[in-house]
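Listed next as structure tokens is one chain, alone, in the form predicted on its own.
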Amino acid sequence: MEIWDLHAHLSGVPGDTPEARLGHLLEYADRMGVGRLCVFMGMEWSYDPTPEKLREDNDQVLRAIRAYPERAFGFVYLNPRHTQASLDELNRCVRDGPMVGVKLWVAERCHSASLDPLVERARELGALIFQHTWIKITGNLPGESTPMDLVALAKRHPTANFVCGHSGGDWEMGLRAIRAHPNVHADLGGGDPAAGLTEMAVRELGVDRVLYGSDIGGRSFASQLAKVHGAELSAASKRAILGENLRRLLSPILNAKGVKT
């Protein structure tokens, strides 16, 4: 099966450089069967990133993928709370760059009118949207978005295509919140690998808006493949989770750039 991984960080990783970061992920991509990587977000976080954070984080970013153009994409890091400098990222990092989706985190809650700028401006340019979303029993982070406020967001812009990160966290519950809502895919990435998520995945979604992403860095690849690998399902639908869904919602964009996969 040939596996696209939706979603990996450069921090949590051994190296001083983020060439030296990706080069460790893909060795032990390697040894789990891992072929593409999906990166985001610089050596070192921020929830709120300033303007000049945003742009290093992403030139990290930039730099790790373009040491290996085979085997990883960028995801560029916006900051809501920042409108002009995240479309000028968003323009430098995917218009006249190799990136071909966003990163949206913790500085604003994905629920806020903020956000319409930049997402109308990323689907205009065929970016793949990731928006982190959690449901914590001990409470969210001030910024920190849930299912719901995906769903909203996702509601004023149907022609985008968006991903549940985590599929909320608490799964049972983000699941059944984005399940009528067709431009929302659910990441599996993050979280224990408990049984049943990707089946419960497969039965509210359909097997087409469920990908597979490891949160790299933060968790394993052995740990997040296995989601998928002991789930009851079927070789295709497997297959399809793994990287075939990924690799269909990239393809506009990929094909424009002119990136063979």
Given for the second form:
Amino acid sequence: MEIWDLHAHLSGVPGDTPEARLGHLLEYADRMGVGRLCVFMGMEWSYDPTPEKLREDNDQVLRAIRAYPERAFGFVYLNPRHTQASLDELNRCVRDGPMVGVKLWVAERCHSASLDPLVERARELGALIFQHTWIKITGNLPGESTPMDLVALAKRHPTANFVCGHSGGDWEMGLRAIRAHPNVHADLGGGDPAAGLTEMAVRELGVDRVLYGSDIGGRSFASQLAKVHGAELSAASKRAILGENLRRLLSPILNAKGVKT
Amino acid sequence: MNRRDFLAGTMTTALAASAMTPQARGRAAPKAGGPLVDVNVTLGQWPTRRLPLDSAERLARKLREHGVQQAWAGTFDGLLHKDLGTANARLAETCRRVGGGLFKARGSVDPTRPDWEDEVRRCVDVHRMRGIRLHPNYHGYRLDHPAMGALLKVAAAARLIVEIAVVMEDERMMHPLMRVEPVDTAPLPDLIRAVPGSRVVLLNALRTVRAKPLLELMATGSVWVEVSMIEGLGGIRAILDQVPRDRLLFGSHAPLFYFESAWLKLVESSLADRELESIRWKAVQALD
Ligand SMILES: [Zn+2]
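Let's see the other form, the form predicted together with its partner chain, since the form predicted on its own is already up.
Entire complex below, previous chain first.
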């Protein structure tokens, strides 16, 4: 079984170039038994990137994944506040390039109608759409989405595949929010390794909708892999979460691009 | 212990965990590494969630499977119960009854409550504890409270290790009625210097206590920290730039955290044999 990591970044990693940073990540991935990484966003992050900054971030990811085509897949970073620039990036990086997914972060809450053209194009291209979400008792950022926002978007696009980043952060709320929406999957990455998260995700969503991701850079492989290795779940469930589910979601677009899965 | 053996054993266990029965997993655990001491577990029930391993029996099994030979155990009742004496008595009883000597009880003390000195006396004289655990944020005081100095003196006189839990969970997802700030450790270095013989272990500290405040704590020579909240790629390796090897202990924060988180951190950072050995048990041996 090969572990596929849904959620990796070039930020917070040593190295002067994107390739060097990804190479560094892969050394650790090797040690931890992680086979493949989905990488998104550049070496320096921006909450509300300009079209120029989007291209720069995506160029860095392209450079990195071209150095390790068998090990890393790219998701294109978009900003719904720049519709045409985002559509152009989607076409450049996914239609004409090697990327297989979309990353949306905190520029705009994702229930907004401004996401519709981006989601529609991503769906046509077969790209998986990763939306950061969090429910913070300390208060969300102005453009930060909740899982409930994502559900509103997913209902408008029932045949697109979404990932609810961080399972909503406050996962006992987030998992409930997405429960009734089969095109929304749960990303386990990026929060503390709070025991019970993975068991609840499987109990409420079914094992097929639960995906291992680390948010590496900001987190460790150790704390995030522990959410699956340490869960009270069957061997088959752990294999599904650690790799098989993501492989199933990405296989159509990867195979269309000639990448063996 | 040989590092390759440890890594091989660890990875075998980690990666094949899914495919193994608990018994087989136990056999694969790295026993060759000598003792493993976990200074940060808690018994009882977390107030807002049932945890997969919140029975002492199940937690003991998990720890034993991974080669833990000693676990310093506080009680979740120590966070919110007013009658800490009874909470500590229950904890001591559980630690005697479950785990075959695995658990070493750490009673909760709040030095701002009436007659707290008797709580300490019972921990020492009645329950034979070697350490106590403080939850200043859940108990509503800051470390510059005058009672802290008094507590450190009493503890030093009784040769008690003082554990301070800096946080228990992510502030962003706390229950709305149970929100607390991380403990501010800034007053500690002066307090500790004023009480010779103090030995303080900070639990769950290394997310919020970094850089200068951490270096100042380390400079006292009387403060230890543990790995449970270290994050980032190869986090233990990075923290060893700030924390001397003999001040860094193994702590899992189980069962609130998956035990495997701390355990896999030992694998993720490429550590020298001496470093691993120190974190697993040698540093704590010097302390206990
Ligand atoms: Zn992320």
